[in-house]
Amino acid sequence: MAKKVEIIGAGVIGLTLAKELARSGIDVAVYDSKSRVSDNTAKASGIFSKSGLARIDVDWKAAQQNTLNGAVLYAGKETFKVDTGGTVAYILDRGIFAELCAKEAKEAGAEILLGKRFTREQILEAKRDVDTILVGADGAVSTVASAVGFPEIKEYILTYKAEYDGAWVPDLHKAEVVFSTSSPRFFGWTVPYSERVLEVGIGISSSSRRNSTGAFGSFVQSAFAQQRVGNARKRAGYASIIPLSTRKRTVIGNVLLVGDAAGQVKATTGGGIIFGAACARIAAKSIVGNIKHGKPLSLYEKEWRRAYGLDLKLHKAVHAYYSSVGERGFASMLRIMNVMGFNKFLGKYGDMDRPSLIIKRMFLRNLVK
């Protein structure tokens, strides 16, 4: 029976499944590469939904940077606006929201070991230890996953996104989504993080046969993003990866994958902290079974897949659909909502990260019709 467990990756699903798995007295430690937790986190959006946070364990105040009600998407001539009334999504810094992760998972008695690289070899090794769970949060192009044979992720999404300061801001509380030629299989975006600070991003398929650096750069020179970012100073520029599926396995005898690593993202928006760090706690909730009561590992899969599989599937759907029908199959789909009023619905009744409660809410909208 396995006595501890070792965490490739000091993210913050990493950091979330330690601070689980010591809060519960099992003897974790988290491994990274790089010098401070805080490295590379600027590469990702630091988009968090109101509702996902709650249901996160950190106390992450100390990040906010700014609130959003709403969204407008953009296709062509069309316009799509949500707006919901009140904060439905917290702007964070990426970096300090890791430190405090950090923070917590120190405090409740997990070991974090910074500039250690495990390599493939070690990988192995660990897998040989019968003491050892090891757990691969190391990101979408996960080394522990290739080394123990995981199966593939076949298609990733490729960002690029920059910072301007002095840019436009059209409303401070308001992401803005574009569907264009620009960004093939994926959409264009602006974050604002204050009223001079503006994130600029692109997201293409790693099909396309395309790099985002070069996406990016048609991108910010379109008529849409130079309204917005003109003359202003780009101040720090980041490229990433993001998996569009989830693996068809996630436990391997005794290794787990979590987060990006298995996954574990939204296929519509790239977003992967939220289902990340829930699939974190039932992965610790597994692992403690496994150790304490000799329960198997492989009801993580079963649990996860349970929990959050459909919503997961449904992001994926929504993905392969806005993908599919183009630049002007889009418009024609925003200008079918504005005429239907779905703006109205999604802005009271919307949920970023769970499409199966929208269409839960519009069953039940119907019936009480």
Ligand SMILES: Cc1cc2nc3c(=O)[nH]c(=O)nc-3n(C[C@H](O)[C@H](O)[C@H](O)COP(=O)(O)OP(=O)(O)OC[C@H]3O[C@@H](n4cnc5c(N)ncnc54)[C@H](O)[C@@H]3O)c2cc1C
The other form holds:
Amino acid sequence: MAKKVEIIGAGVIGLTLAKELARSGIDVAVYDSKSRVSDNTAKASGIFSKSGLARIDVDWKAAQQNTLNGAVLYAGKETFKVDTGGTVAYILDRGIFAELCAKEAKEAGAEILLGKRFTREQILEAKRDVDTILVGADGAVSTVASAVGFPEIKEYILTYKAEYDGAWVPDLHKAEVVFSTSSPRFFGWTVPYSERVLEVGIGISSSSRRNSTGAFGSFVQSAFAQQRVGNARKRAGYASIIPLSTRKRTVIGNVLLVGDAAGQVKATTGGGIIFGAACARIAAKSIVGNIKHGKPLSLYEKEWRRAYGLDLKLHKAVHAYYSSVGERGFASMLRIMNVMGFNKFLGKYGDMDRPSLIIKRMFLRNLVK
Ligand SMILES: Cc1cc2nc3c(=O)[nH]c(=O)nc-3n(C[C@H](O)[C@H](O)[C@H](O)COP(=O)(O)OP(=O)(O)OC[C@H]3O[C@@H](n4cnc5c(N)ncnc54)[C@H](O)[C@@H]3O)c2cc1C
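What does the same protein look like in the form predicted together with this ligand, given that the last one was the form predicted alone?
Let's see the whole complex now, leading with the same chain.
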């Protein structure tokens, strides 16, 4: 039976798993090719739902930059605004958040070894060690997944984002999302960091065979973006990638995958921390069960799919819908939602992470009417 755990990837999800295991007295080491855990974290945004953060069990307060009380969606001439009337999400500095996760993992007793890149050969060698459970927490382009032969993720969102200083920020507490079917079909977003600093980003499907940097260049020239950042100074920009579906398998023998490596990401927004961290906690429980009580590691696969599989599928279905209807179809849908007052419903009963809860609340409301 295995005695120790090696995690490849000291992103937030690998660090969350390491902390949980160390707290249960498991011998755990996390490896990363980066020299600091905060390196490269600026590639992603830092929006976290309030309810999700409450479940994540990290003291994140020192990373807070701003709060959100809703969002505005645009498609064609249609605008759909959701206002919750209070804080629904936090915007965190991803670098500081990663450092806080690393601090908590270390304090719990996990070993964090930076500057160590695992090659395919080293991964296969670690897999052969019967004393070790190997975890791939190595992100969307997982070397662990490809070396061990996990099923592929076929579609990704290619992203590009940049921060602008001296921008016009229309609402300090709302994120904005723009849907467009101009070529390539994309969604763009803005995230307000302060009254003068705005993040602008874009996501396109990997199936479009275009690059996100070029698509971003066109988006920034649009009237929408020019109004916000036309006179602002661009800080560094970053291209990255988001998996659009979960892998068909996430456990093979003594190897398991968590976080982006497993595709545990909301296909609607690309948010991956809340689900990834929740799945990491399930992984920790299964690993402890295996090492201490000889239970099968495959329980992880069953448990995380039972807990979050439906919600991740619902996000995928919404993504597939808005990708297929095009801008006019999406604008019509927003119009209908406005007429039905669905924005007010979402403002009151919405949940950024769990669409299954929104559906339940809709049924319950109708039942008690
Ligand atoms: C533009 C963009 C915006 C986003 N916005 C949000 C958001 O607002 N909210 C949200 O919740 N999520 C967001 N996400 C998604 C979120 O960033 C990811 O879900 C999250 O970072 C996944 O964490 P992870 O630990 O699984 O992987 P990662 O953060 O990718 O970490 C993987 C780590 O593995 C290391 N690694 C990889 N290969 C090796 C190797 N062979 N050897 C050693 N180390 C290796 C890497 O250096 C890296 O540190 C966004 C993503 C993008 C691209």
